[in-house]
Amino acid sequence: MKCTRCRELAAVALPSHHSAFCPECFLLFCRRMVERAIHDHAMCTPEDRILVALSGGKDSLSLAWLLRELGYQVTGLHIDLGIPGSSAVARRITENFCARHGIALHVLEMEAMGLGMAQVRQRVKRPICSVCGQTKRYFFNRFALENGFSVLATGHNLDDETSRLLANVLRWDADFLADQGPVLSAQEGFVRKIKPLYRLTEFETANLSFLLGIETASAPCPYSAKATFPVYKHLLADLEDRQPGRKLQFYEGFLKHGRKHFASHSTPDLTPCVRCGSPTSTELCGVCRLKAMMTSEADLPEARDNVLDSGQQA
């Protein structure tokens, strides 16, 4: 099989594009629909201040490597969550990338704010993967308003936004259909948030990681076995072996065509939270309650109940 672009031999098969490319070719094949994306969706400028979110997985990490490569100013945020056996893989692996690659890079501790994701387990009745993923948007979305970035740029991919779009169109979540997209655009305490990956499937951001040598975190979180979204994203992947492009295609089409009928839903008016001042839509952000309950401060079976706040950007 040949390079679809300069006839070498090719060293990746993307039949959803009806092509082939050779190692260099496909490097400019993921360059480039990163480019369009944020070309597109005007997601960011060269001048812009970046804060990228590094799980030290390949999708975050390859997000990283190509930002920096197309010019823009860009700064790491690894959020440790004190999960034994997969916390201190990551962080390692992140710290690694970010000093070969001399970019700067901050990490944020969970163990010694009393929220190690260990400990939350044992005291929220919650599903645990809800409110990691809470956690870390909160603390995302403060570091990078703290700290005077203008946009705060996540590794999700085609994979991930299908699998997310399939679960909310078969709830018929209309709040969250409303803000499903590429780009959530800054308001009132939170931050310009982008999804550069998103045209990019998980397939090609593995081949990207492997092709620059980059080293990646790939063992599944230890508490994700009960997680949702996984189900969808093989309900995917087997459509998209039958129907090579249908993912995009999915994405694109609701972008085009389905967000505009979601956009004018009405969402929970926010206010500050108490505490910390964060947009909430209760006295006390989701966040904030997760700490008083760590610290008893709330120790009641209907705040182990509450965490979660509607208030978070998804």
Given for the second form:
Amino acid sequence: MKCTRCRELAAVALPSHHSAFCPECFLLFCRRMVERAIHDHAMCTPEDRILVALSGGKDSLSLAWLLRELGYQVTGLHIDLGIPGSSAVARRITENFCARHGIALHVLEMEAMGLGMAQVRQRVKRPICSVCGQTKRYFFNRFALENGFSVLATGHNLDDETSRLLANVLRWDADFLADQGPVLSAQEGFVRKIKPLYRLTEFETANLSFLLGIETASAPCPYSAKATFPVYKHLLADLEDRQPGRKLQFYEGFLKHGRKHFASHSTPDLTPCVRCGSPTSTELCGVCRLKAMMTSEADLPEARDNVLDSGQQA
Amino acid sequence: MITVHLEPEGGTLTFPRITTVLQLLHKTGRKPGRAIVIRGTELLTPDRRLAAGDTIILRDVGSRG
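If the one shown is the form predicted on its own, what is the structure of the form predicted in complex with the partner chain?
First the chain shown before, then all remaining chains and molecules of the complex.
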């Protein structure tokens, strides 16, 4: 198989783009996909201070590399979740990556805040993936706001976005559909969030990270076995096998034709959390309730049952 | 004989009679686009031929949390 662009030996075949690329041209392809995403959705400018959420996986590390290559001001934030068997590996890989590429990195340790996920998992009744996700979103957003970053970039790829879209469609969750997209605008208490990799698949970011020589965390989270999004990813992957390009069409079609029909669905009225000031639909935000629950002050059944709220953006 | 290391789950398989990457993917229950195929420092497309003595890394791409 020859590279579609230069006719050298191809390294990556992409039926969804009717293309194959050699390593050099594949890097160019990835750059252009990200440039197009940023341009089409006015995600950021070279003047923005961008905080990149770095998990230690292939997507977020590739994103940091790409944004820096494209000339953006990039700083990393890693959240050490305190999960035995995976967090230490993810942190080491992230620290090594940032040191190697000269990217400034901040690390927040959940265990030091009393929110290590191994301990939280023992106390909450809700699925730990939901609590973990909410906690990460809270701290990424809060850190960005408190440290003068204008944009928070995450490594969500096309598979992440289409599986979430499919899940929201199957539930006809109008509120979530109204909110879904590669950019979430800045609002009171929320920094602007962008997903520059939304046009690249997991397969493409895996190839990219290999070609860039990026070591990535291969130890899966031991708590993720019950996560539901892989089910939707597999369904969409089967569809993509039969109809290459369908995932990107599905997502771009939603952005172009579908999302506007859900725009009238307003988010709930948000007020500052009485404890931390973050926007929330209840008196105490979800993370402050979680903190309270992890200490003795609110070890009550109702606190345990209601540790999540919908007041924080996805 | 072709030796295949599976990632991220670990484990090694050997195949005496496989000659292409596509055959390898089928033999291991994978489809193109679900795993990357690595030989040394190069990535292999499904049409590439394999030779006796090759050592391959088969890396699934789906994130697992």
